[in-house]
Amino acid sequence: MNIQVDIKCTPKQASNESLYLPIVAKQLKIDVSEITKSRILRKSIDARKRDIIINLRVDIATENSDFEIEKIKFEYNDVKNSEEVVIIGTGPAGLFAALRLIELGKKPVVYERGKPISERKIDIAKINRESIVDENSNYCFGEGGAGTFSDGKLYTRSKKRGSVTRILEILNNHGADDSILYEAHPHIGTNKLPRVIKSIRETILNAGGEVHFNSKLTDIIIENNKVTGVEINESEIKKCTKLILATGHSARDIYEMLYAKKVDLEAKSFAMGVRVEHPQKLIDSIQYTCDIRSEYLPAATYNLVQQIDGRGVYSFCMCPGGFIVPAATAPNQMVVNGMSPAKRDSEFANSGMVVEVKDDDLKEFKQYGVLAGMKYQEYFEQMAYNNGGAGMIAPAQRLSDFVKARISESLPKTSYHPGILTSPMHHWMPENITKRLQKGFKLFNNKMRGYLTNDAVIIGVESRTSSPVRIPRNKDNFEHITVKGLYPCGEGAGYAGGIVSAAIDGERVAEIIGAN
């Protein structure tokens, strides 16, 4: 039988088994030599006081016990000649739906509008260097979806919807570090996630599934309120009776197509704002109460939220030791997002800082019905593009200048590769967002002294926090409420937020289909 022990130790002690096992042994009142094997089950940081504590849960074996590592086993048998299920999109929802279908004896046939990772990297480089946006291959579209070139954050609150551990185990089996199995806020890193995604693709193909790139969904064929097939690239017709729609929150053409076909859609809540970037050293000093961060501590993160004038104002997708990247999916858009490598070793820390959008903000877009929020997003992105520079050069303003409503005469160094241009963002951004952000930054400075500084810069705009549209489905069988055989799934359907929750949603849909 294994013995689980919870201990508190210093960051240095937590970094090395030879340093934390004596603490375990002392707590158990045994000699450290009696411990034959060990592994970390849980690790978290408590930085509330100057002396930072690392909380560890350690699983050990002694001479009188057996050490068992309970790993989930996954059986991906040959499904080449099995019943087919069509999946649109290779984001986490689509990929994990495909893996689960294989386990259940179904053959996934996956269509992805973008390119495989190796080719997608070339198109992303063109965005950064030449401001050329391929509408089907960019930071949002392509193998792995929007998450492939992100931080690979794996933290989720969606634990009641499915097994988080199972998702982490699958990612680990496909190449993600063991640390994701025990870190309190696990992440893979933008430099490692592409290899994991490619490995998942290989698992699907080796089991007899299909993955087709450069294959854009251009129509869903519906007869008598039932799915009978899909149209790919306006030419190929693929017959199917079960369709998992996992296209992601930036596939606006899919919402337009469904709306035109009078397929039921719903408006849902979303938020928009800016990316704020600080020197990582500043965030470290605030969060760890230190001048120089210990080599045994990770780059510090933060989570800020405040109710201001009846709206939520909060940090989103915080990227310690990260970079800000251009996330537009079409020309004449200005959209930014954040990402971090596995080591989180950039000199910058960035986070989305967004404001909840409500119906009152959408009055000028009511003619678009349930797509009003999406049109408001587009308007916001176009406004940012018009107030930026040429191509992907983004509008920016020093943080204190923005709060004081004054133009920045100069801008600090930034991680945003295409470049930034000083812009009066307090003037041209929608007032409902500007005023609340200005108040929010002041209040956040009360929580993190030194946060409100002109050493920080805001860059516009952060508009793709989530989909403003939901594709409604039945609670019992996850089918669309009126179209039989259509299974909306993941972030694009409005039922997830982040890699893990989207993956869980993909699995749940696959299980419903696999049971029929």
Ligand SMILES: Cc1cc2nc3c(=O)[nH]c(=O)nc-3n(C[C@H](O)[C@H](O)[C@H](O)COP(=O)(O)OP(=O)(O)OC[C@H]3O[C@@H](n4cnc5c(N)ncnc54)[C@H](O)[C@@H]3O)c2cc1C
The other form holds:
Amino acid sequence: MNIQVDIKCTPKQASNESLYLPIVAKQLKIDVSEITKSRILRKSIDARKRDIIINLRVDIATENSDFEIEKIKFEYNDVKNSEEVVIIGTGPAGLFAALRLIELGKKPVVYERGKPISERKIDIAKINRESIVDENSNYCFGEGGAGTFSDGKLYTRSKKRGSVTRILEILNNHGADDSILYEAHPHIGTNKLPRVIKSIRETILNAGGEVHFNSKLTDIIIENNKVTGVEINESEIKKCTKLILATGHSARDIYEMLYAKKVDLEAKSFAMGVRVEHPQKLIDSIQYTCDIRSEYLPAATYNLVQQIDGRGVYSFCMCPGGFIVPAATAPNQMVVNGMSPAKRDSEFANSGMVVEVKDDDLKEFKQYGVLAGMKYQEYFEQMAYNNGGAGMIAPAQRLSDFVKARISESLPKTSYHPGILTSPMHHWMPENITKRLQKGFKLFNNKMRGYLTNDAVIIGVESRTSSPVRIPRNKDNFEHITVKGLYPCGEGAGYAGGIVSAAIDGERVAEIIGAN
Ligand SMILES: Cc1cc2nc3c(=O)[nH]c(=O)nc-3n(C[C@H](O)[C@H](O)[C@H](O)COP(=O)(O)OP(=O)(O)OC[C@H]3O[C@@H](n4cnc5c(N)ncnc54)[C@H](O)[C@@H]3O)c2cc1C
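Give me the form predicted together with the named molecule now, not the form predicted on its own.
Zooming out: every chain and molecule, the one shown earlier first.
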């Protein structure tokens, strides 16, 4: 039997086995030489006091005990000649649905509008350098979906620990660091994600599944309320009776297509706002109560939330040591988001800061029915585009200037590569958003002294926090409420809000299909 021990130590001690094992041994009243093997099971930071503590749960084996690392085993069947299930989208939902189907003996046939990662990288560079947005290959579309060029944060509010562990183990099996298995707030990093995603694709192909890139779903063939096939690139028809639709929250053409076909959709709540960027040093000094962060501590994060005038105002997708990126999926849109490399070592800390959108905001978009929220998103993005500079140059304002409603004479350095342009964002953003953000930043400054500063900048706009539309499905069999054989899945369907929850949803949908 191996023994699990909880210890508290300094960041330096936690960084090295030879420093924390003596603490473990002392707690067990044994000599450190008796410990034959060890591994960390859990690691979290307690930064509430000036002396920062690291909580470690360590699994150890001693001379007289066995040490077995219990890993979940994944067995991918040969499904070359098995029953086919069509999946649209290679985001986490689509990829994890494919892997689970293979485990259950079904053959996934996956269609992706974008390109494989290596080619997608070239298009991403073009957005940053030349402001050219390819409508099928960008920060949201292409192999791996919206999560490939991201921070790769893997935490979720999901209470299903077993499912979360499975997803982390699968990512680890496909090349993600072991640390994602024990960190309280695991993340992979944008430089490491592509390798993991490519490895998942190889698993699918090796098992006999299919992955088709540059293959956009342009129609779903529905006869007598049943799916009978899909149209790809307006030409090829693929017959199918089971279709997992995992197209993500940015596939507006999918919502339009379903709406035109009178497939039931529902409006869903969402939030919009800006991205705020601080010097990472400042966030470190606030969160760790220090002048300079210890080399043994990661770039500090934060999580802020407040109810303001009846609506939630909150930080979203915080990226410590990261970059702000242009996440538009079509020309004439300005959308920003954030990503970080594994080391989170850029000099900037960025986060979305968003306000809940309510019916009140949608009055002028009522004619679009359930798509009103999506149209409001589009309008907000276009306003940002019109108030930015040429191409992807984004509108920006120093944070204190925004709160005080005054134009910034100059702007600080930013990680946003295409560049920023000073703009009176307090003036042109919708009042329901501006007023709450202004109040929110003041209140957040009470929680994090120094947060509200003119060394920080807001960049517009953060509009794609989640899908404004739900594609409703039955609770028991996950089929669309009226169209048989259609399985809405992941964030675009309104059933997930991040990499891990989308992956979990992909697995759940695959399990339902696999059981039949
Ligand atoms: C820059 C950025 C950073 C992010 N950072 C994080 C983070 O750190 N942690 C986190 O949890 N979440 C993060 N997110 C959100 C996360 O990426 C999404 O929640 C998640 O990817 C949703 O997974 P999904 O599979 O449901 O959809 P998506 O990942 O959006 O995948 C949908 C896929 O479907 C494809 N597709 C769309 N339409 C069609 C069509 N008509 N035909 C064929 N294919 C189609 C798309 O090309 C895409 O590959 C980030 C998002 C962005 C944009």
